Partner chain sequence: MGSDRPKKYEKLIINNKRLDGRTLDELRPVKIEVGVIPSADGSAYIEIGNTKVLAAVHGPKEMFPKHQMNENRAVLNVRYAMLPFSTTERVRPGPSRRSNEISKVTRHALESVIFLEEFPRLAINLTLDIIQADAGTRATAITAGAVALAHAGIPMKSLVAATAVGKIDGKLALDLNGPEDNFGETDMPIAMTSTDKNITLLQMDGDFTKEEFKKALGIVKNSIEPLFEAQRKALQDYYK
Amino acid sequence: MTNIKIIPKKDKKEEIKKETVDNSTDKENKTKDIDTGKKANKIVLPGDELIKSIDYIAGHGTYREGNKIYSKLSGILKNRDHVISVIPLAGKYVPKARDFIIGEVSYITFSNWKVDFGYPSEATLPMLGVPEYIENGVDLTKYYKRGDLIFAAISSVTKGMIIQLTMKDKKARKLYSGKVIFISSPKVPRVIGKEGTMISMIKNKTGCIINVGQNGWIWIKGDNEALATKAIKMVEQYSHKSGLTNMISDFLDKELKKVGPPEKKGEQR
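Please write out the structure of this chain alone, matching the form predicted alone.
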């Protein structure tokens, strides 16, 4: 005779309850290692496990092993649209096509301008990279001379790191007077802010004209240059903190009460 095990009703309930709890726990475990509300702007180190889940994509500064995502570097943890990434706290700028940089004309040849932008090798602005038509043999200092600051787009970067610039983009221009400050290039996204919110707020409150280069060079012009500089340096210093936009806004409001509202002026070219 075949033995049949009869499970009492209470045991069935316990098994169903246990199965429900286990399934719920498994579901929670998929995302328990990251909480965008609690861990936004958390500082992580190389090798740190960021999340155990197959529902997230390994973005910049991270790598995946199986169902886990780890950090490649020291930086700030970001989770946007199910993409886990790490923004480095420090590091050198690596030029990329379509980046905008600020640089200083350092040398002029018969056919181009050499531009120093804080990288080991200078960038080249060719005659074809300016919007004006230039005939061969013309004195190029009539357009850009040594010491001029420019806000230019990188048009190309070769494997040998030959970098070419263009001034044909509508955003590109020569920068007159003002001042240039320098920050760590990995902090540039924080200075710009999500959809430009941080830099727009600093511009509006200080009344300054500001151009931010991806290379970490920032040009500021206006009556409140010193205050705008302080605000940007604060962003660089406290880039790891959450609520930073409000923090900088409160700082500017407090400082502006001492000097009065800025007088906004038209941009000079």
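Predicted model only: the values in this text are computed from it and were never measured. Positions refer to the first chain, counted from 1. C-alpha atoms forming the largest set that superposes within 1.5 Å between two forms make up the rigid core. First, how it differs from the form predicted in complex with its partner chain.
Once the rigid core is used as the reference frame, the Cα position of residue 243 differs between the two forms by less than 2 Å. With the core superposed, residue 164 shows a C-alpha displacement below 2 Å between the two forms.
With a cut-off of 2 Å and the rigid core superposed, residue 82 has a Cα displacement that reaches or exceeds the cut-off between the two forms.
Having looked at the form predicted alone, could you now put up the form predicted in complex with its partner chain?
This part shows the chain on its own.
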């Protein structure tokens, strides 16, 4: 069972767009000035004026002052559905509710587990956050020991940065063997790719099971671990370049020719 389910769905929006393009080419041309375009990734820096209009919403990585929207990060400019946002190129992971993270159980109290996931303060996995019913006074190490890796969802984050985790999710699970690599968290969306294209491609070609945590911890298990690691590290290194999926695909094909294609195994944990 792979845990990040990627359902390549045909975009209805795109189809609609294609239809409308034929009717209104003039309008397309007008909006192109603002559109960042698919190929050219425009890099913006803190304090750069992105747009002077009140018709747009200041999304992630931006702030509004008067009728202007400015960038507050160094990153890539995105403009989708009148929301202007900046995808950062660097920075630390800030936990958000409903994110999936990979963490390591660092110590156990009598009623909860503390999980280290690369953030300055540790997250708490309470007894109630586990699908099984746990009776009072039961040794919690039965479920998760110190040093165990878990793929968990963040259930809540308070203003004072008290982070609670939950395992009551279909995707959440304990990770057995395999290895964990660390990348910087702003690069995670690139590793996953648009609707998971990148990660599913790496999974298919290398035959590895890969779990990506939003915190930048990536768990890999399979025969081609080293190759998958190389590919992911490459994504991290060239994350700001366009046409990356093809580049990684070519790289994997070339490397796999030397080794031979991965053996197809049944679904495994």
